[in-house]
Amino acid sequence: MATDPLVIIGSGLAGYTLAREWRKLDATTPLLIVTRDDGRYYSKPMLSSAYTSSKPPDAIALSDAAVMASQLNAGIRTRVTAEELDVAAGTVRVEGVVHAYSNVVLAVGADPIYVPVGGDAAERVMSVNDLADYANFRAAIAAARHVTIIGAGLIGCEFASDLLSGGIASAVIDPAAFPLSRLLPAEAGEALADAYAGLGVDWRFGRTVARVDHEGTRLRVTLSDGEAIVTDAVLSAIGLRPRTGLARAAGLDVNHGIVVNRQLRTSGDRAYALGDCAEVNGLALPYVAPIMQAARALAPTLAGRPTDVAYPPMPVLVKTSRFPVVVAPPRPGVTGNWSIERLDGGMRALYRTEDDRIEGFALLGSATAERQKLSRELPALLD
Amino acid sequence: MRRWYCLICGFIYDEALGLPEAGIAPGTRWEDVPEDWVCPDCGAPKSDFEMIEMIA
């Protein structure tokens, strides 16, 4: 009897990175990758830095599905939905066809959080969560002079910065008092806001978007305090929510993300998860570095050598290229205080515990050069 | 000779070219690039790079 395939659901960075790592260890077991997308291989962080790196949307992808299928010795089914996972039977149904698997990996990613707005052009609010979205967004802003961004988190700030590289000014709206409010102390967020205010980013803090209406050929965004902004496009970048529907319907444990242990195993046999959909030991980290760590542990686990994932310190780069930010937030539940030092062209913010250990940092501008040195002083996220 | 791609910013390290301005001679294999080397464009560590074969 032929061996059932490893089935990977999802063709983002998580799915493809795992497939590459696993193929290095197992050249013969069949591999089936199913994806809602077109199966092109690309790195999602590139979507919010394409202008800065002078890449048109078509140049962001490194390979198409056919090339990936050949490199990975895999079957890749594109533009299909995994409809049902039956962990007891060890099968997944895709477009009505039931596939038995040896192991299944959920690498299904996350959905953008969408907060409904009023107005007669509410449907014009866009989000960018994959390469196809990004192509649509670029088409929509081909002649734009001004874009309004909802949300001053990592993605909102990166898009504001990248649009500047494309010659497009922006307004950024957020209910918090400063950008990156979940990651940075106030002084650091304010320094970032100041750096970009002078370059063409028009921050609107402490407010939300109430309505989006047509205004001739343009759009009018009305804020919660009544202020109106005339703009050419509206991008929602509020945050991500792990895609957990398939896992939940299969009866797997789900918290914020799909709950997995240190071996990336879900509560079901032979069912694993990694990437933006997964919550590893309580940590749901939608960044590149955790995907690389998870793929390098899950590949040997799937090849028969169970391996715990380790998370070293993983500072996150915010690609605000004119005033970059590298941030390593303190671990949840660890208390301490920020100390702030202003430097020539930057800022160093260190989060110290009561016993004077460095638990986190935020480095801005010129201080980002200290990233490597300070990272060595941080505790591992998962030993 | 292979090429390595920074998943954060898209920078490409080409083994054939090396990075002479960073003291890495042409022909330096990825394995021989120092572990504390970081992406010259975005500062990402070596572990955030991946070997790629690009179309055409």
Given for the second form:
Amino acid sequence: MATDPLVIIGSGLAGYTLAREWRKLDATTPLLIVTRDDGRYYSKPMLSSAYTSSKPPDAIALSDAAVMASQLNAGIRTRVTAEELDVAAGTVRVEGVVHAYSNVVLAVGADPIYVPVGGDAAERVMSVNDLADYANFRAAIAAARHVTIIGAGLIGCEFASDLLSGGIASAVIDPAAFPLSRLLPAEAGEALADAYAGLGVDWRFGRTVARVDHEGTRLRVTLSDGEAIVTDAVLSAIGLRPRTGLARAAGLDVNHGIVVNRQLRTSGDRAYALGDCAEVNGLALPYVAPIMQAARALAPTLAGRPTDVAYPPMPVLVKTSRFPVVVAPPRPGVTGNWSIERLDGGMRALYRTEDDRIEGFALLGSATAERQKLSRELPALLD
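Next up, the form predicted on its own, please; the one we just looked at was the form predicted together with its partner chain.
Lone chain follows.
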């Protein structure tokens, strides 16, 4: 009797890393990877820092779908949609064809968050969430002198830094009072803003974008306070929302992301999730390190050896090359206070509890050299 395949839905870092790790443990069980993309393997975090290095999309991709299929001994169906997941029957329908599976893994990623704006050029607002988006963005800014970025979070800051290094000025719009407001204490965010303002980034805090209109061959971005910016391109970098539609329609538990336990199990039998779409034991961590940890734990589970994922301290490196930032946010629910120390060329911010334990840190500029030392003092996120 033929063995039903392991089906992985998604060909991003999560899906392909899991497939590699699982193939180390199981070389014979059939593997089917289903993706709505073209199946190229690449590092998505490079998209926000590739402009300066002049890397076109084809140079970012490390392997195409055919190479990955050969390496993984897998069938890879590209540019198709998983239409229905039936966890009771153990099947997934893809473009009208029903596939039985031994296990299914949702590694479907996340979609950019869009905030509707008015104006006759609203459709010109771009986002970059995959290689195709990146190709469109590079084409749009080929002759650009200025780009307006909506969002001063991690991705927005990284794009502003990358464009600046490539000779393109930017204005960054955000309703918060400082950049990286969800990750940094105010003093650290203000230090980052000051550093990049001195290099030419035009921060517009406490405001949102109301309209984007044509202005000859350029664009006019009107802010919520009535101010206007004339620019060559508009990039939305507000954040990502986990793709949960397939899981929700299948009756799986969904909160912010697809709810899974420490073995990456969903509420459905033989159904798992990892990566940007998953909420692991209450934690939604859309970063590379947690994805790698999850894939390395899920592979043995799928191979018959149930394994809990462990999250050691995993500081986030923000790619703001002119003034680097490393941040390890405190664990959810832990109370404490930030202590700030300004250094020559940088800043050290430590999040301490009442009993003086370090629960998080933010290191800027010269202080980033302390990352490894301070990481050893942090508790694990999941141990």
